[in-house]
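Below, in structure tokens: the form predicted on its own, a single chain.
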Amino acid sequence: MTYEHILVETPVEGVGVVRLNRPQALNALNNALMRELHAALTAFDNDPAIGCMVVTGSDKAFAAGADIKEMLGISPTQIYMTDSVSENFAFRYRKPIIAAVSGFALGGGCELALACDMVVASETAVFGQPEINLGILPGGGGTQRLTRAVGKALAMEIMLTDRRLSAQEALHYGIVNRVYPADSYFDEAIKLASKVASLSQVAVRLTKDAVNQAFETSLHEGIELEKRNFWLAFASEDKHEGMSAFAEKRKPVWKHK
């Protein structure tokens, strides 16, 4: 498939990369780009050779926000009937996604990073939700995911006063997993993705599913789901291989079954 607004590559075995590519607009997220992003992620998600995905932008901007020019003419009815904004950030992929973030991650860009499972940032990364300056509020999950990540008080300050978080602050508050220099953050994200891709895809998917449920269910329901996924893992060939390899003191050879 040919893309206009993204670049797609597989730099190392098991890792699929989608790079946002609207440099003239600091990777502002319009509907065309988001459709391409989802198409590429869906292709990787369905590819048995891929175990982990990375979403990134440029060193200057991961994504500086939504495309305001495109949004300017949208009516409430159009938003309601298409639900394009919230659906764009409803990531329902089975495989883990790592956001490799440098420069601006504002508005929709911040929400895109939050929709991913892990975030590796460069020292230049800046996170924020400046929608209040436009007379609106985050519409891609920011009020929910950011609040779950940093807590109510700080989330209110970020969204009501346009406070920006540096990469180190984002690391401190749990938005970011790791921070690296601008010339190495992407390579480090690939290393992390490669590590995930080298593991049993069965166990990785079941783990991702269980962790995500921690944000969407009660403790009792989450533990019940974890228990079901734990039992399911015991039915996999990878469980037998992993435990056998441990007992035999050798490296496991995953079958992803």
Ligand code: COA
Contents of the next structure:
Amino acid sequence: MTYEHILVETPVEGVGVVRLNRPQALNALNNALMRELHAALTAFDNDPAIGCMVVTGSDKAFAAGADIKEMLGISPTQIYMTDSVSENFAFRYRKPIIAAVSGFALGGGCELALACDMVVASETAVFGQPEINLGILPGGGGTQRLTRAVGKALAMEIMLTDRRLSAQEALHYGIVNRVYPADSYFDEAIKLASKVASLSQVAVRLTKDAVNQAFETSLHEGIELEKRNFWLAFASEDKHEGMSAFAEKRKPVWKHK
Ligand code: COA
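Any chance you could show the form predicted together with the ligand after that form predicted on its own?
Okay, now the whole complex, with that chain kicking things off.
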């Protein structure tokens, strides 16, 4: 499939990269780009050769938000009928997704990064939700995910006053896993994705599913779900292989079964 607003590549074995590519608009997320992003992630999710995905932008901008110029002409009905891809990222794609973020991650760009499973940032990354300046509020999960991630007081400040977080602050508040210099963050994100891709895809999926359920359930329900995923892992050939390899002091050869 050919895309207009994204670039798709597999730079190393097992890792699928989607690069947002609207440099003239700092990767503003218009509907066409979001449709392409969803199509590309779905294709990687369904590709048995891929174990982990990376979403990235340019060094200047991961994404400067939803496309304001496009939204200007959109009616309430149109926005209601538009599928907001990042709202449901956690359950749409079963393989882990790492955001590799440099430069602006604002509005929908910040929401997109937060919807991913891990975030690797460049020192230049800036996270924020400036929608209040446009007379609106975050609409891609920001009020919920950011609040769960950083707590109410800071989330309110970010969304009510357009307070921006530097990469180091984002690391401090736990919305970023790691921060690297601008010339190495992407390679480091690929290394992290490669590590995930080298593991049993069965165990990886069950783990991602269980962790994401922590945001959806009571503690009791979440622990019950974890137990079920744990039992399911015990039914996999990879469980037998992983434990045999440990006992035999060799590297496991995963079958993803
Ligand atoms: N939607 C549509 N176009 C956008 C955009 C967005 N969210 N963000 C940037 N652009 C466009 C600009 O309009 C400009 O296009 P032009 O050259 O045709 O005028 C181009 O991208 C470059 O942006 P510019 O503002 O000139 O770059 P800058 O380096 O001076 O400033 C930002 C960068 C990110 C601070 C600034 O672009 C900005 O505030 N963007 C909007 C952020 C936002 O409110 N996001 C939430 C949206 S809900």
